[in-house]
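Let's start with one chain on its own, the form predicted on its own, as structure tokens.
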Amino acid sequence: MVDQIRRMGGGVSQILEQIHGFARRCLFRVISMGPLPTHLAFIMDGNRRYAKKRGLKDGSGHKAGFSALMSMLQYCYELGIKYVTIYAFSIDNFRRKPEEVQSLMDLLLEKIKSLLDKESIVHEYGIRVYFIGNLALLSDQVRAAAEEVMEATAKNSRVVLLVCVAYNSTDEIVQAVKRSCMNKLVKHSEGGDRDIERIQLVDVEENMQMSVAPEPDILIRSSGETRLSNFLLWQTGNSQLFSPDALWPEIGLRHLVWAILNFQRSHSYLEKMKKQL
């Protein structure tokens, strides 16, 4: 009797999931009638507050946040959004308590390795993964896992996921300027660039780690915060900012849809402003 009830419950859940998926695809088809963003960026804020709010153990909020991220990637894939960037771990986060940093690194390692599973969303949706940031600051294990994922997904092209880890925008800009100067010196020493003192804007932009993706159309920061927190400062001058009150693990389909509808409403104005630059 108990097994029969469980089978019935599982059948009902499957039917509801199919109905939900069908409704979502219909909704996305309607939304796709208007202009869609090419690149979404997320500041995943509120994982710790979510755990505290619900009386959960340390780290539980970040695990729930990872599930929210997987759902968001699925929605972006279904909508045909090509690029997704997430702020996973800031350089400034290394200033937290050592035990908290270690816990986050352990969780990061676990989730990075899970992307290599054949059943993972990365392989299912053909997602190419880049890890953006000062990877030298990571432990050998985490860095090796990140490099393995980048190599394993290098031939994927349907969606591009950029994971900003050990990252902040100031560091990215500084490193880009350094590489620009080094390239100038190399070219000058080879007799190919006499104007050694002049660094062009294009030189810096070509050496930005985020140059593998276009500028974000929408930057979504959960938990109602409107600060950029040193994230993509160079790239978000023309991005639309959306700040739902929901904590990151609570973020869902309705928040994504509302952000896109707001983008569509102001799309013509944003495109006009870009042409004037």
Contents of the next structure:
Amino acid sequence: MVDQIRRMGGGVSQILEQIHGFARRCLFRVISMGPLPTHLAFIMDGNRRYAKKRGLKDGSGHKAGFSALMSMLQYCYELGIKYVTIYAFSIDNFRRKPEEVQSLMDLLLEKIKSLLDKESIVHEYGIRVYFIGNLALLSDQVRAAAEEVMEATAKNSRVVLLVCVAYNSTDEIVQAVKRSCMNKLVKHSEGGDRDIERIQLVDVEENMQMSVAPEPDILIRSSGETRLSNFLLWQTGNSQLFSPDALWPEIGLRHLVWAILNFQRSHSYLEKMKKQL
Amino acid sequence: MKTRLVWLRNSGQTVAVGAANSLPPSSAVVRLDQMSGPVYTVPVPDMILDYMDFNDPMLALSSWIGQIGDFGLDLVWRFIHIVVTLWHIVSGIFESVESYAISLGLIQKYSSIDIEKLKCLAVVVDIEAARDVSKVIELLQWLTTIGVKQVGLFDSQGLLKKSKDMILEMVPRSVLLQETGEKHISPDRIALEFISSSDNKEAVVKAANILLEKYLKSIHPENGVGENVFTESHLNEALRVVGESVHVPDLLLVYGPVRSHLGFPAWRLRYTEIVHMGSLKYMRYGSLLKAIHKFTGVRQNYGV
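Could you please show the structure of the form predicted together with its partner chain, as a counterpart to the form predicted on its own just displayed?
Once more the chain from above appears, this time first in line as the rest of the complex follows.
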């Protein structure tokens, strides 16, 4: 008797899930009648506050945050948004307590390794993964796993996921300047007598790590904070910024839909801004 | 909408190439006569549409059903946007009422603001709004009343920079912020700074060239390696040399239709709180007080 009820309960929740999925796809079909963003960026803020609020252990906030991330990625995929960038770990975060940094690195390593799995979502959905940031600051294990994933997904082209780890916008700018300088030096030494070329804006732009993706259309920071915390400062000149009050593990479909509807309202203005620059 | 290049195919063979000003949703079937523009060869199309031979009535019928379906979806989409617009109008009314109450001093918590916390304020103004300099002057007068000491004014095309002298004249007790000047501002003055997009990416490029020169000068003849001048503090210093201010604003107020920093110098935006204030034309004193008050209550971890 109890088994039957359990099975019925399981069946009902499956049906509800399918209805929910169908309703969501209908909603996406309607939203697609207007302009859709090509590139969405997320600052996943609020995992620790969530764990504290729910009285959970310290690390569980980040795990809950990870499943919220997976749902968001699924919605972006269903909507056909090609580029998604996430702020996974900032260079400033290294200053946190060592135990917390270690558990975050362990979680990161576990999730990166799961991407290498043959049946993982990256191959199923054709996702190309980039790890953006000062990867030299990561442990050898994490860096090696990240490079392996980048190589394994290099042929995918349906969706591009950019994961910012050990990233800071100011660090990205400095690294781009360094690379531009080094390139000019190499060119000069190969060129012989010619004077060394001056660096142009296009040199710095093409040496930015984020140049593999276009500028973000929308940047969503959860937990209501209104700052960018050194994320994509160079690339968000024409981006619309959203700061929903929900903590990252609480972020859901309604926040994404609201952001996109508001993006559609401002789309012509943002296009005009892009043309003026 | 951008003109897109489209190929039409029938049974896999390309039969026509043309330009369309609007694209139907990908599920629709397109008639040849909806294409306009000259036919020319393009290497890669924006879209490939398979069209059907309309002599077959069943296919014609299914295409009509598809078009009606899309028309229905479009109506639902427009309806959703009408609801969103109504929501914005209603929340705008609430904000106006609240702002009026604040400026009359009716709401206790906004009557005193710890202005010492706000060391550097930046205001980003949309280009259309920047043409109305009188509104900018009024805003600066409000900020002076509130007690803000240092204000950076940004508009992407530098329109406010051109009106610099007029603004400095019209805003009482204002002074232009010089590089070393920020410590010498007397208490009753407001220091103004005028910024445009040339102070953003182009300034970084100039600073990059300074670092390149510095690196070249420091190269040891034996090993061909120079000193490491590629750090954030070196770039910061190089930006100062170029003549850029590197003060980090605590709060950025955006006056424009969209919440976006519109290209404010990236190097300075690290931990700046970015608040959208709506349009400059309808700016409200109460909303300004509320934004500054909210800022004084913010607590940052700086990533730790």
